[in-house]
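Just one chain is shown here, as structure tokens, and it is the form predicted on its own.
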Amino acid sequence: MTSVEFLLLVRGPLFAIATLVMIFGLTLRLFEIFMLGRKANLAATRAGGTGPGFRTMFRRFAPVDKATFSQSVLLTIAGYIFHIGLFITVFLYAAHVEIIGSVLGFRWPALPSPLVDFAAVLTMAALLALLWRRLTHPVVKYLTKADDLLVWALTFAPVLTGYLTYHHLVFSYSWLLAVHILSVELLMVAFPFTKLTHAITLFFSRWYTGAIAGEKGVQL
């Protein structure tokens, strides 16, 4: 097979099951969970767990507190690093911008792309940092599953392939080019069934968290 060849293999029949893998699996996870239910509310209703909902799920996002902080400087820092940079690399990238508006039907601005490919390395970096923790902490190294080391290569794959596709290193384009969307295809494929699906659950919890301590009346 050739590069080309195996470049329409990705872009075409590849990337149409992946896409409908990740929309099945992603249905199937978010049924589960609004399946599950919820316990009723046996204390009194204080106030309206709308606004609470809304505000704890932005709020998390901030820096944790200082004691937090100290007690795991890399992995807060590696840890903001790694999404936000993750978050320009996908979304900002203006390839990718391209090829998602197709998809959704509308665009956005696009970042420049020598401020992508910074990111991209920032992310890179986070994403090994991480892992030198993971498999050096005591307590860390001792709860990774092996699942926890495929998590890991599956979103540093894309970022890697990405990167070295932009500046044309090692391969040829064509076979960099269906390697990159291959990783990303795997990707797509394994988020629903995996730990990457808390990218989007995260909110749902975040807001069930806040809404219901809203409505007992706590402040978090």
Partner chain sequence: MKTDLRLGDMLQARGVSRRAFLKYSSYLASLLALPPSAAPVMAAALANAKRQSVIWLSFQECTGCTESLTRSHSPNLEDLIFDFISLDYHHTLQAAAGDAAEHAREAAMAANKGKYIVVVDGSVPVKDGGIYSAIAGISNLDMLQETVKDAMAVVAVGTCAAYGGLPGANPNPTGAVAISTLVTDKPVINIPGCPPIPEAMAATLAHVITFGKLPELDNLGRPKAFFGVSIHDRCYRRPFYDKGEFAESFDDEGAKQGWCLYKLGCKGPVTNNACATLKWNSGTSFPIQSGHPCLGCSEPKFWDMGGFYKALSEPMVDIPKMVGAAALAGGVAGVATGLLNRSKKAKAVKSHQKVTVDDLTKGDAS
Contents of the next structure:
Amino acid sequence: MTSVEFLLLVRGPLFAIATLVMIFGLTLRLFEIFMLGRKANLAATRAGGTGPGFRTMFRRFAPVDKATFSQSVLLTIAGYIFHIGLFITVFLYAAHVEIIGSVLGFRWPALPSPLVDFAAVLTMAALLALLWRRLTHPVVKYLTKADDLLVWALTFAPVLTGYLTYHHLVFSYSWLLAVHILSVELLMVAFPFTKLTHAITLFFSRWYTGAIAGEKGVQL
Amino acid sequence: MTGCEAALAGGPEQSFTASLLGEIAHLLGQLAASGTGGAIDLRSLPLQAADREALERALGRGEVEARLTTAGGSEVFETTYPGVWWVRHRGADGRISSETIEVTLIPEILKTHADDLAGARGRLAEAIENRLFEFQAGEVE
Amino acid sequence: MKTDLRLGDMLQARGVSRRAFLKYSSYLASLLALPPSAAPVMAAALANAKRQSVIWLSFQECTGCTESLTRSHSPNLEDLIFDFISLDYHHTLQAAAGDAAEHAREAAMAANKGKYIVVVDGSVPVKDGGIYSAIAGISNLDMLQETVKDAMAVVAVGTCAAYGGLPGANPNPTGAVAISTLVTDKPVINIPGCPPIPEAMAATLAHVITFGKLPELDNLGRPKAFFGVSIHDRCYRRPFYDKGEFAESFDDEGAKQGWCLYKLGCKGPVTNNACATLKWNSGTSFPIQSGHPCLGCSEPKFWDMGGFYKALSEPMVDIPKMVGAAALAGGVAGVATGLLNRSKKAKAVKSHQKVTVDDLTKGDAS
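Beyond the form predicted on its own, can we have the form predicted in complex with the partner chain?
Starting with the chain above, the whole complex follows.
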């Protein structure tokens, strides 16, 4: 197979399959989760839960308290860097905006490519630091299962291959671009069926937590 | 300040010219020591028009200039640094087809080739034989 | 013209000096990315070489490749290639027609057995026994196999011959294939492009005549000297790509500023060719310089790369149409799983037995 044929395959049928599997999986998981329902609240409602629910959704993006922070400095810093860096590289790189725009039909302004490039480097550094922590910290190491490593690799691969593609490193551009797209497709397929789903479900669970607390009278 | 000094004194944009000059100086030393110089193909380098002009200014024009009329025009000139020649070939449309800096005693393209020499001898002998030349009446005894 | 003479002698009789050979060779050396010191050696080799017999076969093609090689605006160094070769068969250019033309081909094959070069432009249809294209009643497939049998090498000129090109594009009704698919026992050089750059064709032929062997080829059979680097890597608009400055449409401010054409579908990053350096029309310009994205014409499947104006990274399938179906299927499967979970839970609740104090103290009593 030539690099062009490979590129055509990943841009065509494989991309379609990956997208459809991701959408199928996500709707399946969401319906499944929502159908679990909530137990009826038998206690008298002290205050509204909707407001605290939504506030909690966003409040928890803010850094943790000092005590927790001092206990896990690396986790907090590397965690923030990698999440923000990943957001920037995925959603604010011009070529990515173009792809998402071609599927969704609307586009938004992108950041200058050198900035995104910088974010990608930080993201990779943070991801490597977190992997190192996972493999050396006794407790985290004990808790680590195969799927944790899989999810790490699925997240790291697109950033690395994207970086190589952008800088035209090691291999020809067409191979790199094709492998990069393929790595993203693997991520998309795994997204609904692994811990990666937290990128979406975190909003529901935060709302739920905030709403329960709110109804009990703790207006978060 | 000579053209060369100006090129070397310039900012980073002159660095390409400067490194080429270094290469030429190296070849010149080689020519002086062993009798064999070398050549630099300017077309194979990512030179901008400005780089090329800077290099030409830096080397300057020396004592010898030659024009070829074979297969489109060509210019050959020695720079102000004897032994450093600029050979610029053009196609019939005037477009530069190749451009080299040759560090040599005399560029190959200026020398008469043995085959051409043999051809010339034959043609001249034939012309004399066939009395192809017309002379003024007074010139022939 | 006699073909047993050395090129140097033959052309000297026509007033072409050895200086012209040297000049041509320095041009060639530069084109082929050889060191300048190779030029005198090449000039000597070329002068000593015999006139090369070339048989040019045109199959499913548009004659654009021949036009590219022959229609320079003014006499050029590329024209010298026609002094070095004896073009013994080319049904567009030759004066002879009909049987006489085919006889010329057969005569050249017999006279230069094992030494002639076959140049092919156009793809070959193989579907239904190759009936879709024929010359003088001979199918392209038969003519190719017959002519190539005693050839020294085959040069597939243009994207159709090199990769199937337009005739081979989806849905490929005639079963058009590349020359390299059919010729497997002879060296095949691909010089793709629609059309190919004239210098690439002339210099490659000259390389074979001068050195008697093929130039260095890449994994797609293309001479590395011309196809070693992508358009993107040599593009003068590259700095805009690196800075992330893209034209969004053909008439916006970015387009006027000459920004990168990636988003308008430029295939420069995946296209290896020398357009950005050698340029077209006597070095005037090339597509990107005139404001149009590179179509990727020298790459396999360039017609099927998902549209000329679609960015390279964009998916080629219409996703939104299928998204609804996928979401619906996911929803149905989700509800089913949810119901299954509920029924499991209900069953679990039903079969739940309450433990009484008696149950717990039973053992103690005995």
